[in-house]
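Read the single chain below, which is given as structure tokens and is the form predicted on its own.
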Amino acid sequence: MSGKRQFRIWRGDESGGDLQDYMVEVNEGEVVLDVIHRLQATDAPDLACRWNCKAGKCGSCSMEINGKPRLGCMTRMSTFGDDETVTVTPLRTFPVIRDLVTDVSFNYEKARETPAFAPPADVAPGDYRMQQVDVERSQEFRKCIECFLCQTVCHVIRDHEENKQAFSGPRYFIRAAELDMHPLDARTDRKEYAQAEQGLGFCNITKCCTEVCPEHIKITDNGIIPMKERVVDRRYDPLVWLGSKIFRRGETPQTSVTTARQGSATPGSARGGVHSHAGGSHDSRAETQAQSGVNWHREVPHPTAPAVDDRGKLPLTELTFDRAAAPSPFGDDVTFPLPPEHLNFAHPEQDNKH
């Protein structure tokens, strides 16, 4: 296993960059992060790379290795062939700061938007009691190390910058699912919030997020799908709808979406609930950038609420858009692979027009 290996690493910043080739010494038992550290010590001392624990528990060294989002400290060199070139690039979904370091502040914005655990008002903090089965039910989701690999691989925002405003991503879907399962959480609108503000309807359960999770959390099967089922039960099940009429439980759920709509007119409501490509700001400059697939200076407003009927129910389309074929995250005009100018980091062939 020892010997020189060829690495191809993306170098650059937000203004552009390209892939550069290096021949690096590799020893038996090493991981990709070890090789990057050796490269920093020898040929590329100015190579920027984020890392911390080197034990697969901090989630800092997220990168894309041969096109797949992985942790650098958990990807062994023995998984590659002796003559295989190892290509390392930054996370494609997020703006590049420098080299392999990306700006993942999008995720922290979404974390701040997610309502925290609401303890019951009639139980003192020291008196909380839960069944062990309830503890184990959501314990899997608490293993998340926030590496954001699931966020960067999700095609809803990976290939569609304009969806970021109204889509929280798999990391926060499992957070919503965990709180919805919590027997002591006092909020009863987690399902409505996930649908109306987190963009749960965008997810089409391809299980990409589950595949890349280093903690082997079954994000789709145990988090997103059950949450979608509960949303459908609440919104569209005819028996639930009939029961809400009979027992007078059909009031509109009091989420921040409905509260804002009842209190004042929002920009989205003035436009009939239609989303802008630039999010809630409707800024012409941001709109132009979002249309081109790059928006380095975008705002992160609250998502625009979808239109509901007089009973507070979502229509079957769930969300409305201002472009053709947009009820699907992909429009009919999208072709794959995406052209380089639609990537949100500078592709080495971005200036080549074929």
Given for the second form:
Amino acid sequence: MSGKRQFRIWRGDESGGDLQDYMVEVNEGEVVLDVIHRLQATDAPDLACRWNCKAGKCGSCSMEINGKPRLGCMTRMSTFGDDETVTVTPLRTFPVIRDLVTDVSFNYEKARETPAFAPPADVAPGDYRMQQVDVERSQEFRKCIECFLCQTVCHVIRDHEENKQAFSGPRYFIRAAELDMHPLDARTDRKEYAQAEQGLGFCNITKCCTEVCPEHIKITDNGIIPMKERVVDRRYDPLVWLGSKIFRRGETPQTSVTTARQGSATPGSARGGVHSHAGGSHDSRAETQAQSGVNWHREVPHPTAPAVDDRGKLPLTELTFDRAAAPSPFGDDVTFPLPPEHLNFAHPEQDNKH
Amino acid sequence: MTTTTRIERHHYDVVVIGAGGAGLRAAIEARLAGKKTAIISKSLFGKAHTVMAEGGAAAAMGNVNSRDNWQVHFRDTMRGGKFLNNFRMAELHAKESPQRIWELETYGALFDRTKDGKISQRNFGGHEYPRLAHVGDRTGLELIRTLQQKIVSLQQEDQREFGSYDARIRVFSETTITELLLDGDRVAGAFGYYRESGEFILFEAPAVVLATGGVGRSYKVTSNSWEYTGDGHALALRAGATLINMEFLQFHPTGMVWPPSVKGILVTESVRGDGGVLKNSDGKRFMFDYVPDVFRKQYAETEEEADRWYTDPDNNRRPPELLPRDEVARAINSEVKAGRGSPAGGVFLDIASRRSADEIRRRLPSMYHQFKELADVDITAEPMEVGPTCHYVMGGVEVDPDSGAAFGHVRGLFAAGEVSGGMHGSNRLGGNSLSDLLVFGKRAGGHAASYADGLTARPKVAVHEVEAAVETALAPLQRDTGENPYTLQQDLQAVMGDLVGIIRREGELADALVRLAELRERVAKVSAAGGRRYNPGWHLALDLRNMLVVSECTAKAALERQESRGGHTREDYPAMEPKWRQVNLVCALDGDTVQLTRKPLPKMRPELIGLFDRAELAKYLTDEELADFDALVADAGEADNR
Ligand SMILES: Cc1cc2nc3c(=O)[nH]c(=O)nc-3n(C[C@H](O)[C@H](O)[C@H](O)COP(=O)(O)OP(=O)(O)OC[C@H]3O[C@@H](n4cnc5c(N)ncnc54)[C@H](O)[C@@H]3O)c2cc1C
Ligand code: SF4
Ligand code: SF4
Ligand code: FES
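What does the same protein look like in the form predicted together with the partner chain, given that the last one was the form predicted on its own?
To see the whole picture, the full complex is given below, headed by that same chain.
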């Protein structure tokens, strides 16, 4: 695999720049960051690029490689074709400082606005007791290495500078989720905060953030969606409301999707397979229920109505909005008619078949 | 004058250089003491080296084995450091680390738990009981994120009180300090540049805490990042402070050796703690052949016994794979030299054949991930190829154990974390660094704050010193005749790796000193292409002089110490020499040459030395010291009889 390879690297600063071509030596087993280091040591000593650990642990070397946000130190050269040109550009969502280095202070500002952990008032240091299963949900989010790849990929701000003010981005949604799920956090308004202050409502669950996360954190399924559902519990949400009207089985009239966990499971046509709408909830019961048929507590991506401004209006006008007509009040991720598997409906007689 | 008037100036009470565990903990303490505090870091906030620590933080909480307590931890630390540790630091560390870990929980940390809901603790090389608080294998990340978030929470308090997040604690990220400025013998400030813009910045402050980490970038094969150029060591020297124990470098036994691009990156010790074993190319589990006499009693002699230990540690002795790092590194080195190495020049670390794939993925998630993505090796299916990598410097700024104040002739300078010396003696135990950062970070921050309080007048920064600092910093950009900094770095790495590496010899060390002197000339003439904005070539050019002076300290001290101990192995003096245990080698700067002096080690207090067996002490102490010990025991016996 050794030999010269074609690289195109964006060089420039805030006043502009362009892609420059380099032919560089590449050896077996190398990653993109190695090649950049080789360039620094040879043709381009002042090529600016962040890095620290070279092992995918610090989240410094974020860049866009052939258009995809990735860690330079975790992108092996062997994943490209032998004569494929590798194009490296800085993160698009943040202002360029120089070459591959961007100004990521947006993220630190959002971090600073997110309310910190609130320690429980009456527990002394050393007396914290938590079960492993209870900390695991938050621990998933604490794996975050703050590479900001999810931030750069999110379409809400990727090409919409104007949304940055109101939108914290997936990294900080999972920070809120992490604290929400922390067994001993004393604050109880994390979800409401995410909705009201972090712009959670802008997110329409495209899952791009989850896709690029190098730590494989299920940002949407385990973080954003549960946060949204819990928020809608307490707000008007057409679908939850619809679900509770269409079907009310016996003892559990449901108005909430996640708060009551003890609802009756309805065994239905066993679909087998592993497909589940339980969204990696870590709730094995919900998971099996989902697999065996209708699950009333499954964490289906529920739509959220877009957040309204202080006049009670949707903050977007047709003039500035990116598509014709106003956004759907059900959220842009919902298409009608609803796919049947998203409806909480079980045939009254299906139990009898068993 | 013109050059200096336009420099951005800031006034702080305490300036903390370094945003790793030690720096952040120090800053929190200084801010809690009401001081206006700045945190300075070469990389972004939250990316410091501490992020890379995997295994855990050692603290004798006794959550997993209730027999653990500070005395046992103290004993392990002294043993690991081959009794060269500053005993007072080891004592403070063992006593205070549980509180420091518990405190992290109140900041929001989520450690892995035991069944009864306490912080879980894992086994690690050199620790008698399971002692390392951990989060999977990303403990450093948890530690730094927690401290980072604690700082944010303090900033939020200030925002509520004063209307500004930065009112009392501010982070200057991607800012490098190149010079400490003095007023007589007192620290008056720090000078540096923003990496982003190349603009200069001056901090005026009466107290500076150094928490800049280590020196590993002077070696080719290293687990350390570009930040580790020994800046803090060099800043301290130039300010008139002293360094001790610089000959002791820890080579982590298990760095990745394949593929070449990841050479040096660490395979955490927990792989061995969780059942991984080392094998040579004959498939032999060779560590049984390398148990030194001093450890014979604590380590298993047969594979069967070693394997039983994982489930029944109370009735079996530990597997020899868990010997302290220096022993394991040397063993691997010998196997490779004897021609029993792996294809890429290491040995095999095998966990695949010993634990189920599921268990490996659950217990070592980031190792699994790292090998999969970096090397395309599935550690649940095949063994890893590993070899020694430069990992940690035991040596550092000589400090007062209680306050972290630097010795030498400078006041107002404090040091904590890897940049300070003494705590770990000649060899650091895994996991002792993270807790060291917290214990001594807190102490240094607190004492820096009270030092600043105690001053009647603020020291003043002299204009001509700032001018000189500007000139030095700009010099590489203004020269275009000198060499490329990357070439110089490679040459320096070659000298250190080849001549001042794991196994050292007199002739090679002398040779190294000659070559370092040559390099010094070349580094003085280095030139960097490009401008001032985010120019890594220029940054490296400025770091080089720090790497160089620190390397000189290491080479000089390594030549002087005629024995082998911990992280210093002399082929020509293979034995540990009790006489040398009484000596610390102290480096100071005279003009720009490194001066070496010998200094006696402080004497351990009776109640502490009494924690050890006579038989064990006999391996380390001189006859006179042993006689003292016997007298002590006799006294104590009489006192009991009375
Ligand atoms: C791969 C790896 C794994 C490890 N695993 C463990 C483990 O499991 N357990 C354990 O206890 N220890 C472990 N260690 C050791 C431990 O991580 C380090 O010793 C420790 O993190 C050092 O922390 P620190 O606060 O002293 O400095 P660091 O965290 O290294 O921070 C240094 C800071 O100083 C800043 N700085 C440096 N120079 C300048 C300058 N000139 N101007 C401004 N800022 C500057 C840097 O930007 C950085 O912010 C490991 C180390 C490595 C490399
Ligand atoms: S799922 Fe939401 S946060 Fe994630 S990329 Fe899509 S819109 Fe952004
Ligand atoms: S959530 Fe994932 S992608 Fe986003 S910053 Fe954290 S590690 Fe990066
Ligand atoms: S260099 Fe740390 S994640 Fe790539």
